[in-house]
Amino acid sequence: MGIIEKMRLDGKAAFVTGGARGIGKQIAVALAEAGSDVAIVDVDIEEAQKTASDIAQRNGRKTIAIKTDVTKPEEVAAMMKEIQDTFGKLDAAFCNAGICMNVPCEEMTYEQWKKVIDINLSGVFLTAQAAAKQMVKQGYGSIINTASMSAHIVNVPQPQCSYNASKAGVIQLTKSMAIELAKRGVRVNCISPGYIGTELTLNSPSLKPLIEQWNAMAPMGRMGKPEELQSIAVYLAGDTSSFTTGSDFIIDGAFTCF
């Protein structure tokens, strides 16, 4: 068997949390193509199931839609009781969802700061340990979190101290629970993307004035395609990377680099 027919992910099956748009929604498709099924969760559950109604129609693979908040423990556990009696097991899990709010330092509520970091750090432990005790009991399985190279700069000229604080907590988590898990068959990784250029993002009133300024300072003179993340979450997700845990991959067209 060559290595592309040993990337497919064919009898696999996975989830991904903030699935119904943006980057959740290109590896959701990522996935199916190669040959996953897939749970799209998500709490806008009209937009979840357009998405899994399309994959399902353009790739064949069993698609479900589950409205979950993900910063409610009991909305994960039920999340997950649908994801085991639909599919049976799970060997792929993509902690995706999360929010942005720039906002000064000195003006931010608690209120809003505690919104980011219970979905963007919170939301990902909450989805990720869920996965994490299912793939146990099997003895196998992928973890896959959403960082961000926010993690690993300040980002200038938008203020978005939580965003920043939030996406440095989802690596340390992630290498912690690689290490925790490492013996037990389950491998947990993180990426990091650089400027992406969403529906959302190119679309928001207050971030589409600086898209000029943050290509402006990109190496390669532009944002990043969600679709530019869909390769290294196949990977990750499959057993080519069976040597691969505790790792984070930054996909920012170098942006970091200086």
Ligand code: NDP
Contents of the next structure:
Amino acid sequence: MGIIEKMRLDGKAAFVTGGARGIGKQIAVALAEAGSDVAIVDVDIEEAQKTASDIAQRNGRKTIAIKTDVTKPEEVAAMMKEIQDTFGKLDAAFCNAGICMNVPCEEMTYEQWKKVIDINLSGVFLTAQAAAKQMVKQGYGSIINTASMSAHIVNVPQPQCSYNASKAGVIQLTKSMAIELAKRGVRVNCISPGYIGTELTLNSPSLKPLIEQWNAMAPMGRMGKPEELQSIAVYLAGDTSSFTTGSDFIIDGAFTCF
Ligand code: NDP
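Given the form predicted on its own above, produce the structure of the same protein in the form predicted together with this ligand.
Let us now look at the entire complex, which starts with that chain.
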């Protein structure tokens, strides 16, 4: 069997949180194109249903939408039950849902701080933990968390200390889980994208005006597209990444190189 065939995901089942749109949606599309069944997990159930039915129509894979707030342990448990009832197993878990908030550190309220940490770090912990429980029982599985280049550098000029701290936490959570689960067949990795054109950036009133400035700082002179994260997602979800665990993949067009 050639490498491209080995990379296919036929017969596998995955979930993607924040899968209704943006990066999560393009990851879900890629997984289905590679042959996997997919659960689109999101707070926005209408958009999640649209994404799920688009993917099912285009690829003929079994695709479901599940309304879940990743910060609520009981909703995450219900999500895992629905996945188990529908697919009977879980091969790959993309813990991707996240938000950004731009508030100067000295003005940020504790509520604002907690909201970002709750979704971006605790939400990743809760969904990765739920996936790990299932995968340890099975003896196999791949967990992929979405961190950010903001875990490595402080992006400027926007003030986003809670976002940067939450993403740095995602990397160390990923490495810690990778070590704990390494001998039990479960791999844990994360991706750290640079600026990517999604709702989070293109339509955010605080971030959109900064795009020209970011592009001027970017070695490639542009933002990335969510589609440019698809191949790493397929690689990490599948069996050809069998020796890859505890790694963070920076995909940023060299933004963090200097
Ligand atoms: P989007 O805002 O386009 O999509 C995020 C999705 O997650 C939305 O559908 C959103 O729903 C959903 N979501 C938000 N909160 C929750 C929650 N509590 N539970 C479940 N779903 C939720 O973002 P991106 O696709 O751009 O970002 C995806 C991930 O990638 C995030 O973790 C982000 O931090 C990270 N990232 C993004 C970069 C970028 O430049 N875009 C760069 C680096 C990392 P709703 O809109 O209804 O809240």
